[in-house]
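Below, in structure tokens: the form predicted on its own, a single chain.
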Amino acid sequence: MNRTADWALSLAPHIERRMELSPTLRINERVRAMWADGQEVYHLGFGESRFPVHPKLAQALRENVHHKSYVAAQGIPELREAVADFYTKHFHLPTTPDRVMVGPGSKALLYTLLTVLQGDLLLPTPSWVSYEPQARILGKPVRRIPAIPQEDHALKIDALRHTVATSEQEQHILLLNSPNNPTGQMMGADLVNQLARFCRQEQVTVISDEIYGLAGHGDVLHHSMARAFPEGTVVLGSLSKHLSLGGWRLGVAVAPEGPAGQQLIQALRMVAGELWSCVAAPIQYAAVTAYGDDPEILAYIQECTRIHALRTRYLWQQLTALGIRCSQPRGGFYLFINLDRWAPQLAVRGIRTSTQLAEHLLEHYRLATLPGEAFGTPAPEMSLRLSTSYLDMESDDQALALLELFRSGMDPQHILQEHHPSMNQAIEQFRRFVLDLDSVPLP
């Protein structure tokens, strides 16, 4: 008698420890399943813009379908260019076609960078869900930078300067965000300037991740790393957050200038030619139209900035109200709030960590968070964050209705409050969550 006996295969132990899905994949999954099973669930879990592709942009995939061909690993010539020229002029970096890289998102050039550049990477606290897991799958080290609710999770750079100077490691790689998610928080030029000094001063490496460079509410300017410490920094960037292009998977990479950029992106070139050969060409011929400065899609970019900046501060107010700790968010559509107040009721409740926290507001309140555990902070600590992209735009249909709403002239305040239902109801549901923590006796 034969049998089969089944494979066994051996995983890396890294890669073993990690083989988990990324916490805001796995929420909007979880989410979706709950939608389909009828049941009525705010999601405040996923991070994903959700207003229309601008019809430009539409006819320009359109006409570009026809690209069926291989090409250069580092993106084709036209875009590289628009994408050079647009840095030059929006983000106030002056730069070259041949310091662009291409890639199939950012998160895929976040990878490859952390793959060809050497030392243990600093991670503020807290910071997006894939940078730790990306490090780890690398087997690089990860050093948290140490930050309090009380303070806002705000980046110190005293609390940077003893988290290099305990380090066993040379070399060391910065990776920043702003406007930030988890935080919705921005850096001001003060900060950056001093950070600039820093890493000059210890010879740090930073990856500046810029994708919500254009999603800042307007009261703090953006200001690039890149700016400052030139010739230390990389910057990342793509179309999905400003343009609500997420699943057109096209990020770009800007190396410094000098020698030490070009053998940067002789790296990138490599391992691109190796793992992906080259983005989607359509894609690519496409995105030369959303980074050609386009008047119309400029105007686009800042009224979808605008209306997420109005729904993610109507909700801080809201939450705030509560006596929820939260920041005021400053950019993108995230807020990271905290319950340490209310901690010894929550441990009556039997619940001690975020991540527990989380389950009991989404099982007993039907509200989709992410723990902060997940970005990082202390499981003890009682953080979570919250975006405010799909409340009321759970659909494409929705989406394009609310646009149209606030495109009307109507008091926006006025649709805040009579044309948001689902981000009231959650609204609701916090102040219910709230009631029933005061009511708890404690021991």
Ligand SMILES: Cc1ncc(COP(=O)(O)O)c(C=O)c1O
The other form holds:
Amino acid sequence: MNRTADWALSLAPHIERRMELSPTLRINERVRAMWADGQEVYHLGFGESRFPVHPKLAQALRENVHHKSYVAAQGIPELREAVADFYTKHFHLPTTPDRVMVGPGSKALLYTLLTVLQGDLLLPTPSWVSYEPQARILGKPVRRIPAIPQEDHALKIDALRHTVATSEQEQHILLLNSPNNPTGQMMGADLVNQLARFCRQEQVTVISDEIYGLAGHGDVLHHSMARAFPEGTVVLGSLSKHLSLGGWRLGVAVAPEGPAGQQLIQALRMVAGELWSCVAAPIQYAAVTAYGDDPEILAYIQECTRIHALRTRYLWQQLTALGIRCSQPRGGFYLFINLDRWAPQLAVRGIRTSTQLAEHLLEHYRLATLPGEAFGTPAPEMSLRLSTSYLDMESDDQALALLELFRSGMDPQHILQEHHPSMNQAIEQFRRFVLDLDSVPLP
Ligand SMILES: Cc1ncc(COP(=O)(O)O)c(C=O)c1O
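Condition change, the form predicted on its own to the form predicted in complex with the named molecule:
To see the whole picture, the full complex is given below, headed by that same chain.
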């Protein structure tokens, strides 16, 4: 008898309702399938920093491959010490190793934080694709703080106040992310201080995702929320962005100072011990070098950040010259563009949501982007996130070649114009798209 056919398993209802793959992974799979099919696609959908592993980190990993035993769930002491010193020095957060928790990427640490912290999740709009699904998996209420393209989607205290005032929950967790994915914006000192005052007064716990904290473009300083609100802020970071080590899966959380922070670390350790036991030991030992104060590695971080800044600013300049609304990115490698001004022309083509817009761009212009909807903007808002990190760095060889070109002293503008074929073709596709829209007769 074939028993598999009548086997029925029950999924928890809140999981069954949300079985979709993350939009980033979905678009990536689609682009790969189109590439495999021989089609040309300009991949502006995936935010992975593509620079090579720094030779000293590759060496550190090789030297530590013999570590085979389980290690402490919180992270090895050497690494926590290096991380504490690193945050003290580079984020101006006086930190001690007992406040540091190491995890398999900041994503897993975020999920663990949402597991152990009470309260609804307050999310600025737009915000990174995984925050809301993580909360939904946990059955945690999510409240969106609205923001509009005309104000660069800036987080406003009044909107936050209104969101808290209308919440049914007594406790709240505010998720901040600066430099921001998807907008590329950074919070200035004034906003950080206002937020700190508000959160202190309203007893709101803050998770401050500062994963792009070392990837600022240099015109705005990074202000860690934990400096203004040290007793109530957990800072998240990882090696994924500034050292292009997403696949190493090493993230860190820095807990608030004081007894509340220690209580949180206890809770995180407990969950970590039950879920992943510890982060791969060789990776942790190698990460001691990544968080050490090696001048060559610090210089490499700055070099990669500068190249991200040049490439991202170039795309921003070219797209804004086409009349596309987009606030100037200040950190990371993202642009959040808005095409509301063409909403009537898009409607004539049957495009009424950002998801339909992203589909249209992929199908007709071979431009892979992510719809604003995936980041929580209202469906009819014609916003898209573009990432510059993949273009012309699709393979490791291409990434290395571009790095060497920027190192050669050649004029960066020349490199952008002459050695970025995909970037320039993508811009050309946007030009065609805008021309096509301008020629749509309106009823
Ligand atoms: C804003 C933001 N936070 C967190 C992450 C997760 O990074 P990881 O889990 O690799 O540390 C990402 C990765 O794309 C991100 O963009």
